[in-house]
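In structure tokens, one chain follows: the form predicted on its own.
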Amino acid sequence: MKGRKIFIKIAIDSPAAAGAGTIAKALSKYYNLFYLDTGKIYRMIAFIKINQKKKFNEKFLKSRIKKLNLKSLQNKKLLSDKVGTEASLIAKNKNIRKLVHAFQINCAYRPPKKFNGSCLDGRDITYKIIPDADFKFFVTANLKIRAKRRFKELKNLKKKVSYSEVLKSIKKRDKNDYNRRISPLRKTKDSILINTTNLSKRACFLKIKKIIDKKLIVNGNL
């Protein structure tokens, strides 16, 4: 990585609504890393499938992924439970995963030069996308806490949804994520477990920052 003083790769896996995205964004901002929420890519594909069923095929999807930009992944419509459930089903498709993986790996290993590295969060980042990551974390939280967080998030977006519906949706997504045959969600032996159930956003950030800084100091990068 010519031109960079340091190059840090952070990989984070987590079930839905555990807080991984919030943590990853904070870490990326602090360490000046290129951030990619990989789950948003599958949500985007799900959104396309739901709204463009007649055009949806592998060739069409390949062309859309090539044109993918980070701004398009910020679409608030991607946060709906319907899109989330469809995304977890799409993630089982071997051909779609190949297309998405290529995009993710490029972001992880070849981010724009202005960044000091990359930070990706998703379901198979620690062992499939960045197996040689400098830092690996598995972020989780109690199921009901996760459902409450997602419910609050959706209510803030003026979505008409009940807590019971959100809880049911997250249970279904967990089942799909943990049990799919291709790249299932799992904690690797070398991933550090971070349980956010009783931690504030700030506390989570500081806990992980301490772990990262300690290693960077030892390696002479801080």
Given for the second form:
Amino acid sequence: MKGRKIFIKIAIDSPAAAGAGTIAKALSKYYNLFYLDTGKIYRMIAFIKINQKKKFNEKFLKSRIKKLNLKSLQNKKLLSDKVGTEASLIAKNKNIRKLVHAFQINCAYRPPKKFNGSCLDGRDITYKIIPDADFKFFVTANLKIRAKRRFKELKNLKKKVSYSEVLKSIKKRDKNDYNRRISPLRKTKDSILINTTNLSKRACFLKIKKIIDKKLIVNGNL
Ligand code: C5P
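Which structure goes with the form predicted together with cytidine-5'-monophosphate (C5P), now that we have seen the form predicted on its own?
Okay, now the whole complex, with that chain kicking things off.
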């Protein structure tokens, strides 16, 4: 691409609360990549469904997605477990997935010029949104560790929730995400498995950085 020295695309898929977002943010900062947490888009739609039931139709959603800006995805209200579970239900809907598809592709392939590429995380990024990504990772961790991390996160946000509720909702979301017919969560053959169960945030970042740098050096990009 004109004006950029390098252009790299990183695709990350993962089940809920496995640490993919933290890793993706750290990588995006380090390599100066445009970052998109694609789950936030489904959460935003779920939030509309919960709070603006009457307006919840295709036309309204289309106009919201057209006007979508990244700042609106930062809304802390999108982080609740209720919104997450609703997101995993609406994410089964083929028409809704179609609506957000173009937005995600645009972020991945046409990020603002100041970035050296893009990094997206979600459930179908490695095989649907960026099938030709330069780097593909499947980030996971065992269920209880994921529930503990999410519980801590929600507590820090002052949300009233118990550990067992969080565990239950993550289990439910796993079931929805792995088993749905359309764009299910799965590890593609060409994705590198990163199990974060026993790794610190720093250790995860360094592990992935090593993999990326090795390829960038071989290709003469570093
Ligand atoms: O990543 P996060 O947990 O915020 O995602 C919320 C829900 O959105 C997921 O449980 C999943 O059902 C859905 N999702 C999806 N495809 C993506 C990202 C998220 O179906 N690319």
